[in-house]
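Take a look at this single chain, the form predicted alone, given in structure tokens.
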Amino acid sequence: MTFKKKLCLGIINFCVLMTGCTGSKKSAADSSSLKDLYKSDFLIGTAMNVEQIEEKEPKAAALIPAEFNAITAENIMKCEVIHPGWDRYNFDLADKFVAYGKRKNMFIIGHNLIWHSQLAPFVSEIQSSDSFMLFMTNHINAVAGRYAGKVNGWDVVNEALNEDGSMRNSIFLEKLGEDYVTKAFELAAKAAPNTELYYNDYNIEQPQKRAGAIRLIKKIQAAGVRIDGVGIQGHWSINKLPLEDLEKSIKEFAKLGLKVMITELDVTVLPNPWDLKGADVNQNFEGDSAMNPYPSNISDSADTKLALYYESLFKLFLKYTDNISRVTFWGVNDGQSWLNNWPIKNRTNYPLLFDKNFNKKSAYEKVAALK
């Protein structure tokens, strides 16, 4: 691990210790907390929903600050919530999220500034390119500017690529052309000069999409615009572990001088139609009983397989602690996971380290045992 990274992680953990702990400091061997076990390696994060931000779930309210030292806004900073009208903003929930993170001494990630999905309805009604650019400029200035110095990192642009590495045919591409990504980072850098800026996407560990992400990042860098990190979302399946591709991607992104993050980690244990990969929220399918094999409880074999999967992932992450700055799970427990309703609604999935009752699963024990 580099001296700079050791120093940064040390400062973060010192602040947490001084403000959030009482009594004697536990050693890593005695700790049951992931954030403590991995404190010298990388941050351990989770995505938070509204009830958790408002601390309405007692078990979540106790577990989140105990296990995690980084938080991401799951939905409440997306355009449809935070910017519902041309000149209308709703910062109430985002303010609560940031205040929660500050109160708990956590590393705070804003998610996200520019994304083709979950846009407010008014955005699709914007006609001219000039007006669309004005919308993007106002949006970034207002949102990133409000939380400058408060949010530690922003997912500036989310999911701008197709699976073959080409630019996604989104409303941003249609109205502004390929340079919209560079422009978004330029605006974010000015609005939040002391905040880390990331590109975030799923499947960018896969060769073609990885190559597209590298081209996109190099274009931003060539324009002299700041980009600090890349987020590999990590929406994977129990039936396929992309370790070789993932390792190569960590190396390739690190060569660009970027921090590498696993930003939305979850592992589906359920079958997907047509071996669907990734996290395109616009894809939905009809289900049947064969697509929901564990409606009440996960099988022992699937639970064991999931645990071994997570163990293999974290072994790889530990190999690259000089490059990986954060591992964030997309949700706190299985009951919260978006995978219960995607790509087929009303299923029961088991993709995280805590079950629906906030109990530690076998996967948690495997991850903890590595330290």
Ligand code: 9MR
Contents of the next structure:
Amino acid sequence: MTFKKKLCLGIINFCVLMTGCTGSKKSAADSSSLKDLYKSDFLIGTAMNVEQIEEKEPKAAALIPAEFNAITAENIMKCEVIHPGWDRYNFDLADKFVAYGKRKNMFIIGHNLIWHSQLAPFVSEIQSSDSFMLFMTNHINAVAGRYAGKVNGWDVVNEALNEDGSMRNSIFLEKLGEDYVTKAFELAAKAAPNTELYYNDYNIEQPQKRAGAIRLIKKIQAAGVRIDGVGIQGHWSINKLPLEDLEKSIKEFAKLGLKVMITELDVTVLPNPWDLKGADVNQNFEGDSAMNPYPSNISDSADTKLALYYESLFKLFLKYTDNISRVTFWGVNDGQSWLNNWPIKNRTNYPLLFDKNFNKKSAYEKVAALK
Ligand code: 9MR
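How about the form predicted together with the ligand, since we already have the form predicted alone?
Full complex below, order starting with the chain above.
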């Protein structure tokens, strides 16, 4: 921990102590929000969906600015929404999202510029490499350019790697070769000079994929192109806590001179068809009650296990506050999580810190109590 951070923490702790002397003894978790509790450590973020951006749900509208100081657009800045035709853009929702963040004084993350998924249909029809490069250039110039100085950070390239660390065989790789990643960062740096630029991927805490990410990042840096941070997504499972690999990854990424972020944190508590020995992933698991063990309420033991999981994670994050700049949850509450519909549709999952009624879960209390 740096001297500045220590001093800051010291002042905050002193104030808490003084308050404690005058009133009844209250734990930090009773009175503060996550963003306040972790103020001297790292930003606490959430992904936002359309309803939340438009403040249509009163409970979410109150909770988001109270608990979080960073926001990521869950879907509305992706190509299929923001750039639906070769020369057609739709900035309506993205403008609202950015205006919301500015109004609430939040750190705003654009997600994302270059990703093989959720592309607009016209993209797969582009034939030549030159036209494809023109598409990528136009896309980054238009989208990153529009929000230059307004969005604080961009996930410039998302999920470019396979599990073994090799380059994913995407349409970008196919049309442009593997230098497309460096090119995307170069374009983003020009279009949004004062915005932080990140590489974002899942499972990059795992050794092989981590090595691939390091190779990719070193390549960008060797080309003299700016990259400011790396996002470890953090889609984890209650059955596997990757603490050692995660700690190694935080250290290794920090050694590259990058900010490290946990960008899409959630922890599934449900069985995964791929973990079942001999499970055929093509088999239809929908409606199979064994795969949806908590349709109305999570069991006490799973709830406790989840709380302890989150506690261990945040203990680790607190060890690396000099390197970790942000921890973002992938959604506000359990009811809206993408994990209710993936990898099996229509299940009831419990991956976040707030339940579907926006109540704080045991996991929230554990994370708050660390401060
Ligand atoms: O949470 C997003 C979900 O609503 C979308 O249907 C899905 C489509 O691919 O994308 C989800 O978000 C993904 C994110 O953009 C990138 N990392 C993985 C996330 C979960 O799939």
